[in-house]
Amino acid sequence: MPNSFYIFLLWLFSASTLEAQERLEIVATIPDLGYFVSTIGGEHVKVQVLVPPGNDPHSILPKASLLLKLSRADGLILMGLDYEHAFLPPLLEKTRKVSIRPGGVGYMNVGERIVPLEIPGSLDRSQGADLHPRGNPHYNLDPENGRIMALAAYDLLVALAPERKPEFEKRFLAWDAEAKRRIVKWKTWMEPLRGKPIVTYHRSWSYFVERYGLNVVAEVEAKPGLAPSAKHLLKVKKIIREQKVEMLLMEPWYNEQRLRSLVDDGVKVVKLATTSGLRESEEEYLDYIEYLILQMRDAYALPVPSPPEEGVRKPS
């Protein structure tokens, strides 16, 4: 081959290999905001999940392969409220990565811009096995809080490339715009369901009762943590009852064998995850919380709302 074709393969490996290297790497503790930082970034970031779609954060081990990640990493963004508690401070213990530490400017807690709900009077640990003393850290399940989330992740981007600032605001600004119109339509899918009780697994779902109004009345969980007793759910099965609950809300890593008596009283169990990614149609955060939403209306035999828009899919 004439050496002119060695040289544009050189080029062109160079070239890529040299983009590659120009490519943000990003640690995000949770999908959603991978999603955030992949949306926002676009070409320019390169993104690791710690803890995968459908698991349950506190069962995840501070492991070799995460602490790996981290070494690599330009910046990490994490959800904070001691939602990584169980895996991620031993990990920035070991991380000579002190841009990724706290106070880094790789080092970005959304946890911190958030006005959090639950915060405990106390810290007894007779209350639960899985207490959050800095109030419940599931604040992604409102969707306003996401805008939170978008944004600091935005902030963390152009803290570390401010070269690209314009393009990183461009993708911020298109995404707020159609939060900001989707939330106005969620609002008014979830006005026949304000008031409505419903029981939940764990206390996942504060932040999203909260914003819908929905009435919370029972928990599986006598305390957050530990596995119900037989006394308890005669407790849960009574409120079902005088209450007239409808719909159950649980987490996919708990076990649904425990529940068989109270689905007996007619009540329907909605298994959801409460981070976006564990189906494919739910990779995107918007996608994940308007499938969330659609999830509910069936449970009380609502209709896919209409007119039909695109985007929107009948729950599975």
Contents of the next structure:
Amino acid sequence: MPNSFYIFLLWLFSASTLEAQERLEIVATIPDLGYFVSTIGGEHVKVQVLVPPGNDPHSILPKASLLLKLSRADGLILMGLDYEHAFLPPLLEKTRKVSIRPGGVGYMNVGERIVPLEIPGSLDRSQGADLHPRGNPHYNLDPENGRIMALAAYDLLVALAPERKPEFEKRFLAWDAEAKRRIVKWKTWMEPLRGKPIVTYHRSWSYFVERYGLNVVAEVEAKPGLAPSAKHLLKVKKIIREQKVEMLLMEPWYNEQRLRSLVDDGVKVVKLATTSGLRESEEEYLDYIEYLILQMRDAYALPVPSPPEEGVRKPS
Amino acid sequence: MHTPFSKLALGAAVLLILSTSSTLLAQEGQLSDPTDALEGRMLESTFPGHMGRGGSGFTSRFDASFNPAIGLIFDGLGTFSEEAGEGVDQFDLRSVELNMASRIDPLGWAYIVAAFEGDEFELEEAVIMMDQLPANMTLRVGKMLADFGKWNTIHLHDKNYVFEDGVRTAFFGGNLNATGVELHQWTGIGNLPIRWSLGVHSDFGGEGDFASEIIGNRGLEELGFTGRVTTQQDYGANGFLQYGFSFFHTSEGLAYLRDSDADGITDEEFGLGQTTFALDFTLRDVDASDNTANTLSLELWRNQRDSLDAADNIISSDANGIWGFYQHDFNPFWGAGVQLAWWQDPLNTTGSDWFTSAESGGQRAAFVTHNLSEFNRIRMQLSQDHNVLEDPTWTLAFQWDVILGSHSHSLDW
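Having seen the form predicted alone, can you show the form predicted in complex with the partner chain?
After this comes the whole thing, all chains and molecules, with the earlier chain placed first.
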């Protein structure tokens, strides 16, 4: 074998080692978590996100490249509550890196810090396909939980690089102050919508709905993870008419075509991913939540509060 | 033939396994899985009424703690065919598969797959996986689906089509099932993940006439060896391209029937060899932004197999085979695809023309799959099978698979 091949391998090894020495490599399962880690860690972290923005986490493939990323990571931050059921357990099973497995110094399961909603009292598969025995995992849609997520990211970084605690703390506190400011503002913005009826496609929006007192009167999926039947769609249509629902909230990966009959009744279908990062204006978690709130107000013909945050688009 | 070398090699392998196990046991303190404590905490926090595990760590005879995960898979099949024979023009429960898996200790886990097919019971797999060896190595010991090609380790009911590909059936009699030891390792060169495996097996074979389950001593010549190296490259945001190379070799491990001692009774003896190589290519692209997916898989096989001629002399035949399938998923609930295969008769010494000869077989099929849920799937397939030296026949098949109990996703590569 030519010497150049060995030199090439040596170069690859040394290049990756040097980079690892410079920055902490953190794997975040969703864009929101990646955002918190990069915001708090700054130039001291390199973040890899496993679920691309706007992608259905149920459809993420547990690929060998993800295994490689995990095996080289210093830390792993995840949603937990079985959010990553489709891809993370088989990867964690294969990786031998004890530090990023449960109990390891680099393992942060944020779901353990959340008070989960909708823990099923009983569990069997007649209730649907997409069941979460530990509770609804979409807690990132409540901005108060966003603060818990940011704190978890901070704790992970401090655990991995305690010498940088002052820097991380400074960034975390700055972000948290901004988050608190916006949360107060959003509460005012959402107040007129309290009690308003909405329809959701999947049971992803429970935390947002709980925070702002919205009223989910129907779900397009009769049972989580299963396609709606024509009979169930008729039932949803009836509810929309009777309760004068003006907004149907759905993730971009669901098929809109079957909802045409509902749209005919005047309901506005708002397609939004359940994490930040899909649109340029939603790259940051706080902007994503703000965009979501503006969309809600727009659906109910409420004017755009002025001034909107810089960088946040008005709903189209 | 049992050479001193082969016995030495086997002895060395056993010693290696034992020494590795004892080294790992010595490290048990370091490797003890911290998940138990974490899991207990999680249960307390999320299930307020849950009592959790007893502090002593002991269980009673009737305690469900530490029990293996259990799953059952019903594979029902209705076939309507031009071809007369057993199992056609009727509905049948093709198999009921029982799966059980559990960790043994921090060093490894084990699983069994047992299938009930009609009145027959078959232990398809019974494997101990030592998955905490150093350097990302894993040792599989027991009866297993051998690591050969992309699809050999997948049970038929889990594949994208109803019937096994004709190449595998012609050259191995179905999935290559083997009893022995396989060493696996994965690593990465730069950003390229690579996995390899090497296996040594004493019993091997699928269904049909490819089998080596003679009870008795074996030497190196009668053992079967498998190997595979594969790599995956990312394709798009959520897809991959996978390439692999696999081999199977036995020098004299296949049996044949011969009245060797001229007593009028045919005896089964070792003595025939087979060498099979396969190149595999798979593209899997799942667009998680709209839940559509495409899967394309191709395998090219080269087979060399011994057989007996009319005078009971051992002769060798070369044969090629190629098979593949493509499936498009319109959404998580509906998919459709085609399956194609072509192969030369593995026992034909004269050779045959590619794709046209009567001494080659072919298979083409189109299928539609409807997933009622992740645990309930129906499939319809129309296929034309052209076995060697037979006329083509059409078959319409309906398959219904349901999964009960434990279920998980896996990283297969």
